[in-house]
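Next up is one chain by itself, shown in structure tokens, the form predicted on its own.
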Amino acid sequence: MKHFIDINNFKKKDIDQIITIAKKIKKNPKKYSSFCKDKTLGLIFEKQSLRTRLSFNVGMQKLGGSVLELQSKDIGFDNRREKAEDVLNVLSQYIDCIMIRNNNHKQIENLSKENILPIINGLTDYSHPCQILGDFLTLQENFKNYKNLSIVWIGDYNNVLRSLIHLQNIYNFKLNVVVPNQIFKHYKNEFLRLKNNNLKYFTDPIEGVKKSNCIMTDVWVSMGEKNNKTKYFKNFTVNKKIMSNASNNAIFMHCLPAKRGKEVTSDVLDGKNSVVLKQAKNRMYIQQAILIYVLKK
């Protein structure tokens, strides 16, 4: 049984396969319009969602399948009424695949080991692999030779960055991680375990973006996080000055939603170098490719 939990669970050939499927669907969607006929995707959201919800909903329907949104509390998925494994066993009698967005990455990992249903990680406190594969598709569309790309992450050390580092470990593109030292020190050991010659850490955004092709960021305080860390992010706002220190062809990426004036200024977010709406659109093609990957025998 196939699952999609974390990027670092896969080999390069697997990721290449998913990306290739996404490109084919985007080029000729009608060819795949019945690929998931008679298949049902279940969606469990324990956190708010716009892009993930829409991309999986619309994407599955465009593949000819059906979608069922399930409220965690209503079906007893919170382990209060019965074990999550028992809930999943019952769900497997009705649906073919489940996407889960929650705060408990260990739960998703443990449930995937049960091999009851194909499970897709729609975002956890630890990682956001669907987002990063959508971003990778967008990067490949903007740069022919993505292997020589220089990407910069500016902001918090969070789930999106972790998936980006997982991807970097597989493809070995240049990645500069620019995170305030007050935050980075809590993740230093994890970072060092994943570090390689093309993965570097910076504390100065201007220094970190030099000669880069892509600048990525995210909100400074993740959804549901109570710790207010914004005091550490002075000078970390992606603005025209930071963009001007990157390469001339540099693009700006943000997984959204964005806090305008915080991690990015509106003139950059809405500017000619921004590809945030392309990122959002590509989420659907990546979700479709992931669905095909986990469902096909």
Ligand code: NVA
Second form
Amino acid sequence: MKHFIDINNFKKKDIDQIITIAKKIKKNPKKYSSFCKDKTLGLIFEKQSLRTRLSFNVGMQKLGGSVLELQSKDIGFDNRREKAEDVLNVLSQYIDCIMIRNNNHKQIENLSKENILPIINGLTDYSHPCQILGDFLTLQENFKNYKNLSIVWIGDYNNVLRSLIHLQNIYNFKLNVVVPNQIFKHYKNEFLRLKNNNLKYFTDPIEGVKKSNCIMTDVWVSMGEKNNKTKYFKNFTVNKKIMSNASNNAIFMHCLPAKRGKEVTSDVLDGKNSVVLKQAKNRMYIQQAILIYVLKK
Ligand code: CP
Ligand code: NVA
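Mind giving me the form predicted together with this ligand, seeing as the form predicted on its own was just shown?
Every component of the complex follows; first up is the chain already shown.
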């Protein structure tokens, strides 16, 4: 049984395969219009979602499949009425695959080991692999030679960054991670475990952004986080000055939703080098490719 929990569970050839399928669907969507005929995808969101919800829902329908959005509380997925494994066992009698967004990465990791039903990670407190694969597609569309890319992440050490680092560990592109020192200290051991010659850590955004072709950021406080860390992010707002210190024509990326004036200024978010809406659109082709990959026997 195939699951899609984290990018670092995969080999380069698997990721290449998913990206190739996404590119093919984007080029010729009609050809794929019955790839998931008679298949049903369940969606469980324990946190808010616009892009992931819509891209999975519309994406699955465009593949000829159907979608059920299940409320965690209503179906008793919260371990109160019965165990989550028992819920999955029953779900597996009706549906073919489940996407889960929750605040408990360990739960979906453990459930995937039971091999009851293919599970897709639609974001957890730990990672956001679907987002980063979609972003990898966007990067490949923007840069012919994406192997020589130099990316900078400016912001929090969070789920999206973690999936980006997992991708970097496979493809070995240059990645500068610029995180406030107070936050980095907390994740230092994890970072050192994942570090390599092309993965570097900075605390100064202007220094970290030099020679980069792509600047990525995300909210400073993620969904479900209680600690208001915004005080650590002085000078971390991606603005025109930071953009001007990158390479010529560097692109700006953000998974969205964005807090305007916090992690990014509106002129950058809406500017000509911003590809945020393209990222949102590409989420759909990637979700479709992930579904095909996971559901294929
Ligand atoms: N980028 C992303 O996952 O957006 P949503 O939280 O709206 O799904
Ligand atoms: N890091 C953000 C990503 C949202 C798509 C969060 O978890 O809230």
